[in-house]
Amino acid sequence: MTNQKTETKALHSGYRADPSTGSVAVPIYQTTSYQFQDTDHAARLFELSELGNIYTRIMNPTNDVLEKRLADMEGGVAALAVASGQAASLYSIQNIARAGDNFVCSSHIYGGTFNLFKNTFKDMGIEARFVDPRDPENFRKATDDNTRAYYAETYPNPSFEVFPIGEVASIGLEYGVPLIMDNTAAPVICKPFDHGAAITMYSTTKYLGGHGNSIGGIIIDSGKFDWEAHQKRFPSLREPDSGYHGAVWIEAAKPLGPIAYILKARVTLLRDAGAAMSPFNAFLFLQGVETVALRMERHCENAMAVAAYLNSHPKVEKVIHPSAQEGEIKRRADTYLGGNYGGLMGVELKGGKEAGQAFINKLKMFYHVANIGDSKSLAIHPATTTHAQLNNEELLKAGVTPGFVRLSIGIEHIDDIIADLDQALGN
């Protein structure tokens, strides 16, 4: 069947039944290696004239189903499962950038990613140029001949101002620069490829998994970016790769489809750096993916109700959620999220840092954890935890004030969620 909806793809894409046993559930292939048919078969796999299993650090049948399923759900052609969302962020840039190169990044991103890009990439000789995403033209202004990508979060944590995907993707097309979107906080409700993004990535740890039991990440290739047409900007894809017997990735991928980007990431970065997703975690993510569309409906519905409640509360200074936004920021939320505003929000309490910390300490049902996208409701004080590595100027640019509390609204009954918030606020 073709043209299936996302909810159907989440249950069926990439797998029907195990050919050996008929198992309808995807088996956990807990193996390190695979028997080759003969020496010719092994040679074909290693020279990439045939795709198949070589070693679980590079590929695994359980992971393969997850990769195919999420690629199909996203509207892409191929995907690469990795050990964490941080590994996905790292590989997504490192795959096409070398020492001396740069990429332009939204300043509205998760604190851990900000630190990775600002400091770890700097040590590698790759420059992250942070710009305010409120004006898409800032990406143009920061672009030069050594710019290899644009990077942003769809529904950025913690500013919760939806990124102008189409506007920045269009600027990138003028220069031959691909837009990489971290869509972790907006699965199902946003499809970045529909708006011009070239690559998406997820921390599968969050909404896709949905149960707070596994760490993982994934990179998805749209297959739509013309790397060959802009090959002067991407020497890592057009020049012989000494790390893989001189392979030229744009050419090597042609018999296999428009997968030069994801192919290189798999057989160089994943092979060499080894941030492989465990097959057991892939199995658990497949369970989460089956219900992610249903869960996102409830997350969005509950978050809307919480935003309305908090917006009228006398102890709340401000609610940061698309439902409370106006003007161009609100238009972008409507354009890219279609009225399903996600399950995340920020709240600034009157009384600053002390009020924020006191509020969290009084919560009883909400979990105080450094995570988002769980089925359970979660809360944290970013300025002293997830974004503590940022200085005061960087905190404000990211949208984090001293009294800011981040809420990840779960799928519990809305009456119970509001009751816990109400008692924590002192009513």
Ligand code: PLP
The other form holds:
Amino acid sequence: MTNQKTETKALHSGYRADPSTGSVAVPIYQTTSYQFQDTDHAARLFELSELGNIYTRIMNPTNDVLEKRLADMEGGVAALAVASGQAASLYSIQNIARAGDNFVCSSHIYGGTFNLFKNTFKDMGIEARFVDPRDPENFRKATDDNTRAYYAETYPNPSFEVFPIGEVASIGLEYGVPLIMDNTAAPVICKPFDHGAAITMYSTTKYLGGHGNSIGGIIIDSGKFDWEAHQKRFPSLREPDSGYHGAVWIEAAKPLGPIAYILKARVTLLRDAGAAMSPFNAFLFLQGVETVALRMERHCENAMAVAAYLNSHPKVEKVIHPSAQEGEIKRRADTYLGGNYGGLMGVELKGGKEAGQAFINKLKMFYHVANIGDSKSLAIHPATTTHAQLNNEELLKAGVTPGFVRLSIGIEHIDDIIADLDQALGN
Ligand code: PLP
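The structure above corresponds to the form predicted alone; please provide the structure of the form predicted in complex with pyridoxal-5'-phosphate (PLP).
Time for the whole complex; same chain goes first.
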């Protein structure tokens, strides 16, 4: 990790001019495979006594820069780029949980993650125990000897209640359970490792890419979780891996640094299941990452102005944004988002579902899409789209009411954003 600030790391970490050409832009290494120097070299790479490029399903020099850059920005030691945010969520759990195991998960999560955890993991014999994140003690209550991880989103929509990262990470440390944070909605403005999280993951599709052109994900290892001290809980890191010449990941990683978790994810899960990020997408994400700090500033500033505008509008029932929160929920937003409240918010219009849908249909500049974190402003009606797979009880638990509209406030001029909202509200 370097001592530079995040904005500087976003431009420089992990790369300094291509040694053979001098290229300042990170080259796109659009190759499947890499010439070995000789058979000894190839053998050393395969047995992991030397780290190097073998095959792009497992590693690639363009992806490597993205991984190093985001790991450094996050305050971690290593990262693994994958094909989507979904693949990142899947691998982050699958890397340490087997059939018969469980993990405890905040009920305030993205609908796609909820489906993956509730249904696909169930089919694999891994149980997701969903708990209300408002009370951190719920994580303790759901923990038993087979609990392998805690999982949550920093700034979940549609509740927009910031997760108690430090409180839950501390409970996890008592039991030797690592906290995995999906920080997709709060890059730069929240650093989960500073508050005790062990692993972060991102859908790079959103703010990190920032331009709505590529699907990707990344898992970042803080290097701080002591897998060895808690090895009783992690047979997959402690026992010889029959899929890799009997490697014991806690031991195999020792000469390479505190990277047992991310090393195993790369050379077993990514090798076997193959959800690799395309090098071209890694290049596009690198372009996005260069400006993510600047963009986040504008997203947050614009969202504050939109929240103030909507709050005083007669057709608005409620604005769901940290600036409108109180008490412990607000305190968490202040603690973990450092005074910035992110670019996402919810608005509940008077008139329920019909009013919400009519509002979306009248928007002219906002795009009506199933996405967040684009530079452009976006809107959607979650109950009939992103969260449509949830039953009524699950919807309420996730904080989705019928008239709820989710807004992802972009970096356009604030006057134009408010003008579009204003005309769609019928003024
Ligand atoms: N995590 C969050 C918070 C998301 O909003 C999303 C997608 O919307 C994902 C994960 C999944 O990411 P992807 O669409 O890149 O698979």
